[in-house]
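One chain is shown next in structure tokens, namely the form predicted alone.
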Amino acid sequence: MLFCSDNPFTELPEVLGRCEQLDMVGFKSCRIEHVPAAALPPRLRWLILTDNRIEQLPPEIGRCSRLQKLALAGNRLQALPVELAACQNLELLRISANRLTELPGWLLELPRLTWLACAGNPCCADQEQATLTHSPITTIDWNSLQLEQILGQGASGVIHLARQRLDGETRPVAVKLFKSAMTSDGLPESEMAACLAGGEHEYLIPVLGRIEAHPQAVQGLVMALVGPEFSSLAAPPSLESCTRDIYPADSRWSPEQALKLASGMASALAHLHARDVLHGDFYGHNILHDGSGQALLGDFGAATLLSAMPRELAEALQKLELRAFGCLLEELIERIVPAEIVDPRLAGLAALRDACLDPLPARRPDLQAVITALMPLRARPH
């Protein structure tokens, strides 16, 4: 692996292509304008070129058959090379904050594409601005907040425990401060627009307002503080796992707990899809749970608004999220105990997992069908 972020490179070095075992390359926040075909290692699995000046990718990227993760947010791309369709193992793609006026149809037919961020492009930026303008989020003065310890962090920001002074009293809240004007997922403005469009739901972490008057002009959100009984379901993917979350070794659930958690998350996603929001980062590490099956979904850093897109395209994008839900089911099923006991509900859950992971996106169920399939499974077997 090679990571060279925040350096004055203007071109991805061609020498990388001669490193036959190199599979992870990161040149984030450099000044790269040109990506030579010769710079792509044959075993490339993970390529990070976030926040550069790239206007096009070489068609030879289609030869990178092992490519799973491609981060291109914050560049100047006007189109994706059609040869990228040959990258059948691609699972995570970040193309937010570029200059894309449309998304190619072949992209949404990739069999394993699961986590896509495409906000901040001309194809959806107008809708983001309209959402921020016509549904203004409550502003919260930075000076009314007192930050305490860090609760966690992700690709887009750091979350702190804080105290907010409000009407002469204080209340505990969670404060998310964005790391920069451009994150690996995209723009803070896109995340805030998605939070607004997503609205309120019992399985979503409530957003209280947007920070104003930060002394360094850092952008941020204030969210309701989740109780101490909640913790992250999983840790983010590692360098080795690439696109899959890391679960604690002792993670175990009963069938009842797993089905309750799955049903809650299906309900949250269905709510977002009904409001034309694609979460884009539906992962265990963005889910808080209390150990009993109660769960909350958060982090809209990779979310995209779909309302300005043609209905057929929006529905095709939602099918990607169904694969993400299938990955969650797969991870839950692997940790259900006692696994040796025959339980007909597990067979039903496995069938639903397989339907969501179907390599033909058009054959995957929608979330209302998922919710309907989960309802009888939650009933105890006789």
Ligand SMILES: Nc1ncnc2c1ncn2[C@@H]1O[C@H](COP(=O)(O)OP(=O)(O)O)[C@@H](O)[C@H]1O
The other form holds:
Amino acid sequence: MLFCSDNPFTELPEVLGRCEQLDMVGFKSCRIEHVPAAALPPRLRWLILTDNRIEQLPPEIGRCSRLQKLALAGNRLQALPVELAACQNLELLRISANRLTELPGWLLELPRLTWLACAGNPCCADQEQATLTHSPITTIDWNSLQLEQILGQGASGVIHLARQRLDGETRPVAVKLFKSAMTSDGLPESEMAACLAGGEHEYLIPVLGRIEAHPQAVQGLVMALVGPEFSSLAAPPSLESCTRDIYPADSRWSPEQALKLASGMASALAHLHARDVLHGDFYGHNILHDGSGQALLGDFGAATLLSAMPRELAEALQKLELRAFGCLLEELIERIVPAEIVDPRLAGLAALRDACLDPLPARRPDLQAVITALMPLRARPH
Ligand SMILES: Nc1ncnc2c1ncn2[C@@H]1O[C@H](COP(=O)(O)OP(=O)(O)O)[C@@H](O)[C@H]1O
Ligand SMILES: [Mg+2]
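The form predicted alone done, now the form predicted together with this ligand:
The next block holds the full complex; its first chain is the one shown before.
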């Protein structure tokens, strides 16, 4: 692997293409304008070109058949080369904050594409602006917040415990401060628009407002504090696992707990999809749970608003997220105990997993169908 972030490269070096074993390349926040075909290593699996000046990708990217993760947020792309359709292993794609006027049909047919972020492009930016202006998010004065310890962090932000002074009293809250204007998932504005559009739901982490008057103009969100009895379901993917989360070695679920968690998350996603929000980062590492199956989905950093898009396109995009739900089911099923006892509920869950992972996105169920399939599994006596 090679990481060269924050260096003044204007071109992806051609020498990389001659590195036979190189599978991970990161050039975040450089000044890259040109990606020569010769610079693409044959075994490329993970390419990070976030926050550069790239206007087009070489068609030869289609030869990178092992490509699984492609991070292109914050560039100047007006289109993606159709040859990318040959990258059948592509699972995670970040193309937020570019100049894309439309999403090509072939992209939505990729058999394994699961996590897509495309906010902040002309194809959806108007909608974001409209959401932000028509339902402005509550603003919370930075000076009313007193930051305490760090609760967690991800690619885009650092989350602190904080006290908010409100009407003469203080309440504990969680504050997410964005690390920079451009994150690997996109822009903070897009995250805020998606939070607003997503609204409230029993299984979503509640967002209270957006920070204003930070002395260095750092952007941030204030959320309801999720109690210490909740922890992340999993850690983000490792360099090795690339696209899949890392679960604690002792993570185990009873069928009841797994079904409760799956049902809660299906209902949160159904709520988002009904409101034309694609989460884009539906992963165990963005789910907080209390060990009993009670869970909350957070992190709208990679979310995309779909309301400005034609219905068919929006529905096709949602089918990508069904695959993410299938991955979660797969991960839960692997950890259900006792696995050796024949439990008809496990067979039902496995069938649902397979349907969600169908390589033909159009054949995957929608979330209402998922909820309907989960209901009898939860009700069934055992
Ligand atoms: N409202 C909250 N209350 C308590 N902890 C939180 C809250 N929101 C986030 N966290 C912690 O911070 C971590 C990262 O939050 P997330 O929103 O996913 O940030 P990022 O966008 O940087 O990935 C979470 O996994 C969790 O541990
Ligand atoms: Mg996160």
